[in-house]
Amino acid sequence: MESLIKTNWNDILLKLKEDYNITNVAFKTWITPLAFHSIEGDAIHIVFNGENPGMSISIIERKYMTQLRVVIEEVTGKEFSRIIITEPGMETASDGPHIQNDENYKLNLRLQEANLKPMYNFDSFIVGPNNSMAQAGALSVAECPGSYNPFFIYGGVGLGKTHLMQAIGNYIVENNEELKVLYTTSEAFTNELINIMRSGTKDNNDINEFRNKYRNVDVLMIDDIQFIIGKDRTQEEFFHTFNHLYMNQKQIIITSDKPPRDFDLLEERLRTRFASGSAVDVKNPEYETRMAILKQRASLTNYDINEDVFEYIADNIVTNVRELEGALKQITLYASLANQPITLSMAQEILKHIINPDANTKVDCRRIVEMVAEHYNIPVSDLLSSKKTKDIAYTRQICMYLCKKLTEETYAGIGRKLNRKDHSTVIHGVNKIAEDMEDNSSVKRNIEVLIKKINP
C-alpha cells in the first residue's frame, strides 16, 4: 500500500486539486508541500516540507483534511481513519509517525472543540506600546488562570483584540490539558439562544444543553460582548453564566469596543461586573509597529519586498491592523498571480483604491455590501440573492439603508446594485431600519459601528 500512495501521490494531489476547485496559489502554497512519508495501522502519515510549518499545517488541516481524505481513498480503494501532517524532522526514519505526533493530533482536537485558530499565539502577536499593557495582562491570565477575573479587552475594530483572547487560549489549552476551554462571539451565543426560544421545544433538554455548554468550561472567551445591548433575554442569560462562572473561579475574558464604563445601555448589574476585574486597552498601532507587523506578516511568504514598499503601507494605513494585513495580502496575491516582482510601483497600483492621501475613502454600494456581509459573516451572494429568510432580509435591508445614507445614489440605482426590480422595496427596507434605530438602541448601535467600518 505505501508503494502504491508513493508511487500515485502527485496524482493524489492533482486530483485534490481539480476535484474542490483549489486554486493554483492555494495549491502551490499549501498542496505541494505535502510529501507522503508512511503508513501505521491505518493512520497515514505527510510531511509538509513549505513555509512557515505551524501556521500552514493548521489552515490545511482546517480546509482540506476531509478532502485529501476522499481523494486517497478513492485513489486506492481504502479508507484510512487519520491523516497526520507534521514538520519536517518530526517524522521517524522507519516506523511511521513518532509519539509526539499523537500528541500534536490530540491537541490540534482540543483547539478545535475550543474554537481556537491556532495561527493566533503569542508568537505572532507583534507588541508595541499601543498594546504592550494588554499582551502582558494578557500573558499573565494565560499562565494563571484566574489572577485577573473577568479580563476585559477593549479597543476599536482590527487592532488585534480576538488575536490576544485566543492567544491567551492557545497558551491555555497547550499547557494545561485539564482545563475546558471555550471561544465564542456574543452574536453566536445571542443566536443559539434565539434558535432555542424559536424551537419552542416543551421541555427543557436544549436550554439545559445550552446552559452546560457555556457553564461546565473552565475558561469562557466571548468575544464583541457589545452586541448583547438591547437584547434583554441575552443578558438575562449571559448574566445568569457569568455569575455561575465567576462564583466557581473560572476564568472569564471578554472583548468590546469600549471599557465597561462606556456602556450606558448595558444593565447596570451587568456592567458592574464587567467593571470588578481587570480592564486593558488596544489602541492604533503607532508607525514602527505598523512596519513590525508587515515584516512579520512578509515573513511568512516567499516574497523578498523592498523596505519602500513596507514604507508606503505602514504611512498610509494608520487605523488598524486587519487593513494592513489585507493591503500585504492583496499584494503578494497579485504578485503570484502575475508572476512578477513586488515593487513600490506596483503596490501603488494595486492599492490605489485603498490608499490615497489626497481624498477620503470611496464609499460606493459594493463596498456597503461587502463590509456589511462581512460583519454578519453572510455571504455577499446570499444578500443579493431572493432568499428571504429573515436574517438575510433584514440585513439587505441594513445594506439598503447604508447605500441611502453613505452614497448619492437613487432608491432605483439601490435596488439595481442589490438586484432587486422594485425601487419600493428599497424605501420599505430603509424606512424599516430608520424606525428600527429610533426604537431599539442595539440596532442603533450597530449601524454606528458598520459605518465607522465602511468609511473609517
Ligand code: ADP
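All figures in this text were calculated on a predicted structure; none of them were measured in a lab. Positions refer to the first chain, counted from 1. C-alpha atoms forming the largest set that superposes within 1.5 Å between two forms make up the rigid core. First, how it differs from the form predicted together with adenosine-5'-diphosphate (ADP).
Core-aligned CA deviation for residue 370 between these two forms: 2 Å or greater.
Comparing the forms between these two forms on their rigid core, the Cα displacement of residue 82 reaches 2 Å or more.
Core-aligned CA deviation for residue 73 between these two forms: 2 Å or greater.
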Second form
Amino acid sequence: MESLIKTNWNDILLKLKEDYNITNVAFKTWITPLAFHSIEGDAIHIVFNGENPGMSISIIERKYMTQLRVVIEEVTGKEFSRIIITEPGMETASDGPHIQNDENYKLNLRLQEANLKPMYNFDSFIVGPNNSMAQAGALSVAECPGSYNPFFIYGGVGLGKTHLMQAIGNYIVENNEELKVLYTTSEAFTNELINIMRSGTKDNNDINEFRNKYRNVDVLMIDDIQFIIGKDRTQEEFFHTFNHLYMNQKQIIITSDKPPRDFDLLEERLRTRFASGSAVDVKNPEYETRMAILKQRASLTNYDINEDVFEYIADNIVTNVRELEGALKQITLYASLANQPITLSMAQEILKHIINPDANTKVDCRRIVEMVAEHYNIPVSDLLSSKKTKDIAYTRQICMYLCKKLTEETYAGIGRKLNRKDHSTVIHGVNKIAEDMEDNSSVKRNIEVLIKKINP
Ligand code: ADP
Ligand code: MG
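Pass me the form predicted together with adenosine-5'-diphosphate (ADP) as well; I've looked at the form predicted on its own already.
And the full complex, kicking off with our chain again.
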C-alpha cells in the first residue's frame, strides 16, 4: 500500500487541486510541499516541506484535510481514519511501531479515539470576567467527572464553548487513563442515526453498534445540542442515551447557543433533564480579555506585533473570539506571503473588509458619538476634545451613557474612545445622565429618541 500511494502521490495532489478548485497560489504554498511519509496503522503520515510549517500545517488541517482524505480514498480505494502532518525533522515523533510503547503516542491515540483536539485545553484558554464561572465549572467537572450532571455550557457563537468542552475532555483523558471519553456534535450524532435508518437493514446490528458507542462511555460530550431541536427521532434516541448514562452516573456535557430553559421546542422530558444539572454561560470577552487572547495567539507565531495592532483588532472585533483569531491569522498570513513586517496600516488594510462593511450598522462608540454630535449639532472633535463648556460636557456625558447602554465597552474602554484619561469621569457621566433621566422626563424622552436613531 505504501508504494501504491508513493507512486500515485503527485496524482493525488493534482486531483485534489482539480476536484476542489484550489487556486494556483494555495496549491503552490500548501499542497505541493506535502510529501508522503508512511502509513501507520490506519493513519497516513505526511511531511510538510514548505515555508512557515507551523502555520501552514494548521491551515492545511483546517481547509484541506477532509478533501485530501477523500481523494486518497478515491485513488487508492482505502479509507484512512486520519492524516498526520508534521514538520520536517519531526517525522520520528510518530514513526513506526516501536513507538507503540511511547506514553505520548498512547495519549494521542486516546485523544483521537475520544475525537478531541489537543490544542483545546485549559492552558490555552484565557480566563476573563466573561467566562470565569464557566471555566471554573468546567475545571470542576474535569477534576471530578460525574459530579455535576449534566454540565451545560451555553453562549453565543465563537465564544469558547467547544474549546472549554474539549478542555474538559483533554484533561480527563490525560489524568484518568481508565475513563472512556467521547466528543461529538449533535449534527454528527444525527447524521449517524439517519444513515443507519436510511440503510434500512432488517437486523439491528447497526443501531446496536450506534447505541453501544454512545452508551459505553464514562464521559459523553455533545456539542451544539440546539441542532437536534425538531428532529424527533434524534431527540428520542438522544433521550435514551442520556438516561442510560445519567442513571449510571456517567458524566454528560452539553453545549448550546441558549440556556436549557429557552428550549421551547425541546421535549419537556429532555428540558427537565438538562435543567437538573448545572449550567454556565460564556459571554462576549471584555477589551482586556480580547487583548490577552490576541497576545497569546500571537506568541505562537514568529511575529513581533506592535501594541497598536493588537489594540486596533481588539477595538474593532468585539463579539466573537473566532473572528478575533481569524483577523490575526489573516494578518500573519499576509505578512508571511508578502514577507513584510506587520504594521498598523497593513492590519487596517487587510481587515477593512471585516471591520468596515457593517460600520454603518454596528453600534460602537464611534457611531454613537457621531450620531449624538449630529443630533445636538456639536462637532465630533469638540466632544472628543478637553473643552469643558456646559453644553459640550453634558453632551459628552450623554455619549458616555449611551456607550455604556448600547455597547459592551467597559468604563475604561469608553474613556479611551472618548479621549478621557480617567475612567471615573465616565462612571460619573453615566450616573449623571441616568439620574437626570429619572428626574426629568424630557431628558428621558430625548435619550430614548437618540437610542432609536442610533439603533433603529
Ligand atoms: P464556540 O464553540 O462557542 O462557537 P469555540 O470554542 O469554537 O467557540 O471558540 C472559537 C475560537 O476561539 C477557538 O479557536 C477557541 O480556541 C478560541 N477561544 C474562545 N475563547 C477563548 C479563550 N477564552 N481563550 C483562548 N481562546 C479562546
Ligand atoms: Mg462550538
